[in-house]
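Form predicted on its own, single chain, as structure tokens, below.
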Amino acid sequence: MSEPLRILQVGAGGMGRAWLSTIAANPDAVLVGLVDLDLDVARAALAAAPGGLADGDVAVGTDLGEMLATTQASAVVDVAIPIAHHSITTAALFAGLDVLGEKPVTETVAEALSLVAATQVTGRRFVVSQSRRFNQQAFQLRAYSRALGSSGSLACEFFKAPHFGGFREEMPQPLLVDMAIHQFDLARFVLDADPVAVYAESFNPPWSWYAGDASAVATFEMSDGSRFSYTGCWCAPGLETSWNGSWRLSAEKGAATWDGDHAPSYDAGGDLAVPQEADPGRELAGSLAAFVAGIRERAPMMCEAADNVLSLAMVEAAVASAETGVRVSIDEVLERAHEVALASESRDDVRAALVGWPSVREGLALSTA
């Protein structure tokens, strides 16, 4: 039987202490320590996790060279603030170890384009932790979409009105920012495509609380030839929409529909010979679990950051056309972040092998090949 995989975990606050629970909760995996900037909060956060975290066998500091080098971790858990993302999966990859990270990958894609280079160069794995993939649900909303032939359509609706507080309701673009990249990323598991373009309109409602545009719409053509629409809403109270969001798809056979909180239907005139999908495991358990795996089998991993690029670029392209007005085109937007990434570059290994990408997609496929 294999040991459990030794974690530190990089962040104690509210999904830190989610993240703690479910690593407690996995018998393959171990927390040997926690980083966090704020020693109470991560005391306190061990204290409420479950039974034996806090135990003193869990290492706290706030200082992450210090502890990748003395906890004798195989693999980092990044639940830290999205701008910190880039600085911590860094350190983590050159110390020799796997990142599993929260979405998003990074801020921006250019530093997520440095991360990739930087997996080539150290050899080590970075996957990101699009936990919404893992459910069962969306996996028989997959192969119900491949079982129906060629894909015309995929529509989803997400309409939400939570009062978050922060600095969610001060962002320029919250839902484009904040939300949409999970339901961006199912339409790219769903399809099995890859954006190309897209039309965006983002706006705020007179009613809303937010201080940046809380609703937007977007068109994505996909690689499939398929079209992808989006109509979201963070202050629309009333009828609301599961967290998942509400989704058709329109295909070659027939369609299909789920509303993201049960098992999603198809109508096809007759039966379609579908498999029923296995459980992948929940959320943030299933991301954990699919991480040990595949770091024990070296096997490829649903999320990898070279892969996940694509979903953080679809943000990027969303908001840019909100803001300008136009369709704009997703490798417009890969290569301007290469242009980026090797301009900010502080690392000449890093550097080296983003300059050796023949294009970006070229270069990230080298990761996912």
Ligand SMILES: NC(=O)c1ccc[n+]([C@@H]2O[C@H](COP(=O)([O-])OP(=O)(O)OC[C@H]3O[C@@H](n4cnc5c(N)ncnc54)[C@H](O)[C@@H]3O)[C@@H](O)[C@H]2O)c1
Second form
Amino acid sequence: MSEPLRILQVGAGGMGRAWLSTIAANPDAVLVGLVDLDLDVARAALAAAPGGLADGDVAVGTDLGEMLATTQASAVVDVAIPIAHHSITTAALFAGLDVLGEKPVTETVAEALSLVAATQVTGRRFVVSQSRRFNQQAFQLRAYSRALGSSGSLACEFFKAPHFGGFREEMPQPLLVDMAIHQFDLARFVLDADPVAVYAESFNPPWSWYAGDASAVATFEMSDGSRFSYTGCWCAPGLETSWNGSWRLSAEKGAATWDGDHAPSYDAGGDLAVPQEADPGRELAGSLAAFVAGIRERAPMMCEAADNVLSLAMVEAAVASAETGVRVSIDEVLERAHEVALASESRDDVRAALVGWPSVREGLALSTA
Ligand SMILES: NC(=O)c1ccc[n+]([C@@H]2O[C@H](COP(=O)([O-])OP(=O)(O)OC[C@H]3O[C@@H](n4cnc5c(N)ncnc54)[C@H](O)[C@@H]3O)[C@@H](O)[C@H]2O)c1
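Target state, the form predicted together with this ligand; input state, the form predicted on its own:
Okay, now the whole complex, with that chain kicking things off.
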């Protein structure tokens, strides 16, 4: 029987509270410390956690370096804001810890490449919690996709009308940057394919309550020759889709649909031999369970940074296409990000690893080999 994985959590905001509950519910993990820049936020989150924790039950602090050195944690769960993901993950990896980080992997593809190189230098694991993959229905849709033969088109419609207030209503690209990464990542998962290029447009309907573009359409060419088309709007009252979006796959032997909330279905003109997928655990719980198992068994995991960077590249490429009006290739985005990463890297060992990549795709493959 293995000891529970000792976890230091960083970030105690809205999502941080959900992670505290998730860690508390997993018998194979134990919280040993909580870091937040705001000590009162950290203490309030601990008090609200299941069972109610206080200083003394676990270490609480504002100084990540000190907490890494003193808590004897084996892994960091990073639930801080995206702009802090690069520095937190770098510090944790070089302190010898593995990291499970909230999406997005980082703010930019360039920062994400730096972190992939940091895993290669340290030999530690860095997995992104792309929580919407952890859904038995999504796994079933992928099983249908595999059984239906070659894919032609995968379409996702996302129409919601939330009034968040705050930063989302001020950002230039709220839908593409804050939300669409979930659907872009799910498309890679369902198709078992990676993005090649994208043409995208974004716009803001006249009635929108967002300052930036609340609507977008994007068409991705995928590595299996299929097309993934995304149409989304965040100021779309009436007949709203689920938060996962509404999906349709058209393939060689038939079609499959998923409303994002209920079991998917398929039509192949008869029965297909499709395995019933096991429940991977729902969202954060599934993501944490997979991380703990992958660390213990030293097994490959879904959403390791070297793989997940391609989901963030889809976002960056779609934004670039929407801003320039031209089709953008994913390789262009990756190679440009590599140049930025080399120019801005502050660690010599990480820069040396980045310099050694023959191309970005080959550099990423070094981590997944
Ligand atoms: N998977 C999902 O569906 C989902 C949903 C919401 C948010 N998220 C992600 O979760 C992360 C956190 O989002 P949130 O809504 O909880 O944000 P939040 O603003 O509510 O909380 C972030 C917390 O991090 C702390 N923090 C910021 N920088 C820090 C640093 N350098 N060191 C330590 N603490 C720091 C802040 O003080 C704050 O308490 C983001 O990456 C976000 O994209 C994911």
